[in-house]
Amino acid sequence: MVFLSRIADLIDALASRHRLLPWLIAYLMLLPLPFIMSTFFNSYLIDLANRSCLFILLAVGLNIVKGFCGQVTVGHIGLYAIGAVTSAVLSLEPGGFGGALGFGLPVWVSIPIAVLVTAFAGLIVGLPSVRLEGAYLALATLGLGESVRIFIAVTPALGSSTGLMMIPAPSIGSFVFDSFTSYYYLVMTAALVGIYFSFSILRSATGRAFQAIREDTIAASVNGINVIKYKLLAFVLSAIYAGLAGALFAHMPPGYLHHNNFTVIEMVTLLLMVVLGGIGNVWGGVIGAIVVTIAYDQTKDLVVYFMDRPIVIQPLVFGLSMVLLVLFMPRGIGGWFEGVLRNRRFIKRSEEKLGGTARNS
């Protein structure tokens, strides 16, 4: 704990010089990670790091609407699917494999359009939040998210049962992001920028309005906050994160999408990331995304045999984990760490005050 506290103090000291300085140092420290992994371990871990970065974007985006604004949504994976499929379809060549739709647009044009389309979809998803709360809003968003997956599954132009194949990779000039290592720099940069803007939103007037709505909608309205506007804005901002993550996922090697990438299990996994890290805690969402991505990968082949038949128990493990986390660590890892730091700073200030009083006497 002392070590982590000193790191937090160092980050504060660097931020006092310039607010971008800690982020620049973090970026430089993350640059050699693929070479370290490939040298000492194997290249598969680079792919795992890439997926972690995408889930960081998703978790941080979900935290805006769920953690900052307090809206119960379980359809975030549907927005992720919209961003992925839109960018894939826009960049695929016309008359592609299996009759899939294609427009042949450059990847760097497809990704922004996909983000805008997802932002509009986020606005549609947010409309029920104007009149619905709690479990009713959760059911509405869950239905919408699952409807998106089913629509993709039954539409041949969107890949249907075979999926979308040969999705082109982004490129800059002659350099193509078609390997795990090269793609890491793309998704890592996006994740770091997404975290930075999430902190910026939280510390702005918009972030304070979100938190006021989360604590008490009626009190926020009485104090002049346009509740409907900020609820919809939270969904749109969250959708922008999901759309960007989905678009980057679509173009990530090997350039293949399937509707099974967007099931309810993925949504539960995403919720677990946010709950484990700490609802409303930005760094908690990052920690949760990394931990759960690794755990999800390591438990995907977890099987027990009943009457000589294999039963995959990963969903049960993740479901029980969420229940236990809510019971025994309701504020998550980020909330727990925040509490420890707050207590240490309080003790330090009290000791300094008592020391000053003793010297004066």
The other form holds:
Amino acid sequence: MVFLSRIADLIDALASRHRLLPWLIAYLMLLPLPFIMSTFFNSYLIDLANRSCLFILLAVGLNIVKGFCGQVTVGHIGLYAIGAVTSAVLSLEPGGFGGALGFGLPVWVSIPIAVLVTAFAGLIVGLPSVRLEGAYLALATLGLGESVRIFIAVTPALGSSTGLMMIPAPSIGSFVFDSFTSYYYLVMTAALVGIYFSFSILRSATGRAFQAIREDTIAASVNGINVIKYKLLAFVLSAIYAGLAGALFAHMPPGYLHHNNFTVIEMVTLLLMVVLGGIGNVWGGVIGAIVVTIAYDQTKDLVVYFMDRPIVIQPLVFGLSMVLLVLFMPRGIGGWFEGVLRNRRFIKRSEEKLGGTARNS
Amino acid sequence: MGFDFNSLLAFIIFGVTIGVVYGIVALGISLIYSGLDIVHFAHGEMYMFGAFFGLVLAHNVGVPYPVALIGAMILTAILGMAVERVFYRRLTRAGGGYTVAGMGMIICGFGMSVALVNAAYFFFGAEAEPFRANLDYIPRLTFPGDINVPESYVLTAIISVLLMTGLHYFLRHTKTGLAVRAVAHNKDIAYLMGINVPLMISLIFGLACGLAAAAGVLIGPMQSVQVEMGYLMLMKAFAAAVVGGFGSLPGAILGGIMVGIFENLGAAYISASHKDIYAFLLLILVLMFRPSGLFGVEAKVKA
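Could you please show the structure of the form predicted in complex with the partner chain, as a counterpart to the form predicted alone just displayed?
Everything in the complex follows now, all chains and molecules, and the chain you saw is the first one.
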């Protein structure tokens, strides 16, 4: 607790110099991470860190529509799939393996196009939200997300059952981002920028409009907020995050994409991240993404033998922990975090009022 | 492929039979929605558990098919009531009374669905098992134009009609059914009228899960039984419930039949490999243009 509030004090002091200073320092501190990992542990951890960064992007993006704007969507993994497959197909060489489509565009062109396409798909996913609320919306988005996966699974041009292979890696000049370490810098930068923009959105007028819609749609519309416009905007913004994460995932070192990466289990994992972190809390989402990615990786091969049958227990554990989290910890880690920070702010304000005696008395 | 009226008729007949099964599952979802104000995302798993209970009863215990059907319904009803009592009831209380904050319940149901599927791996394994049922005493139907309808389809139609009539009789003509309808209408007033609301909610859940189990046992002989079967069924039953108007019981059956026909015609005339997408397509179209459903009254927005 005290430690946490020390850090918060430090960040405040830095931010008072310049708004971007804490972010710059965080970036610099994250730079040597792959070298620390490969020296002291093993280089597999870097791959894990890369995947954490992608899931941070996804979770932070999902938080915009779910946490800020209060729209229940469970089809987010479909947007991720659209981003990944679009970028992969655009950058593959024509006439690829197994009848896969290919346009042979450079990676730096295919990623922005994929993000645009996903943003447009997000607009389509968001359209039902204009008329639907709550459970209906969850159904519509679940249907859309799952149809995307099934469509990919049965269309040979998009990889169907074999998946897309040999997806090229991005490069600058002669430097190719084809190793875990080099790719780390790409996704880490993207994740940090994503978190920063998420805070910017939260603090802007747009973010306040989202929150007003979350709290009470009718009251928001009475106050002159264009509800339809802002709901759709929330979907598009979160789709941009999902599209970027998907496109970066497609070009990640193995360069291989399969529709099994976009199943309901992945959706549950993503939801668990947001729920564990606390719905609507950006840092909570980030922590949730890191914790769940590590937990996912560690429990992936955990097999229990029951009546001579090998059973993978990870989805069971994830599903149950989601139920239990909703029941017993509905505000997640982020809620606890926020409570501590609010306490600190309260103490600080009282100190100012009482002339610095509040902490000791 | 030239247009063939007989095959069109055959597709429609098979679509209706499958659609009735979707309708039975949708009936349970609608029942839970109108009774508890929640959308139960783990209902597909109740269907899957029902199919497996029936399979175990018929193969391992060796009881005849109708007994297996009833046994599976009872066992699944108990399972459903237990899940509701242990997990969902806690959440509904947290929301105050029996109405629920939408997002928590959706996430909870989603997690429960995944947990139940993977719990089922422990007991039933990952292999798809054929449901062998001796149905020789059921007559094969032959429609004009040499359309042969297999026994299992005939049986499905008969049992579905029986179940629906039974449910209708229970809800409309018994005192307990009246209490259930009162709870669905307004829980606070039902309380004041001396109805045991928690008991009725358990009953609603048990009924809905029993219906899902019946659907599972009925579809068993047509397709094989496997652990992953609940998810697609859930989506199709949702589509059926939405098409018929959420919360409307006759609408659920009609919606199920429509989804069944739509899906079979799509598979026959457009593309068979995209079969599972048509239900979603119908779901999304109806949700976007007529959220209250094709036969429904004004949609109750509860979230």
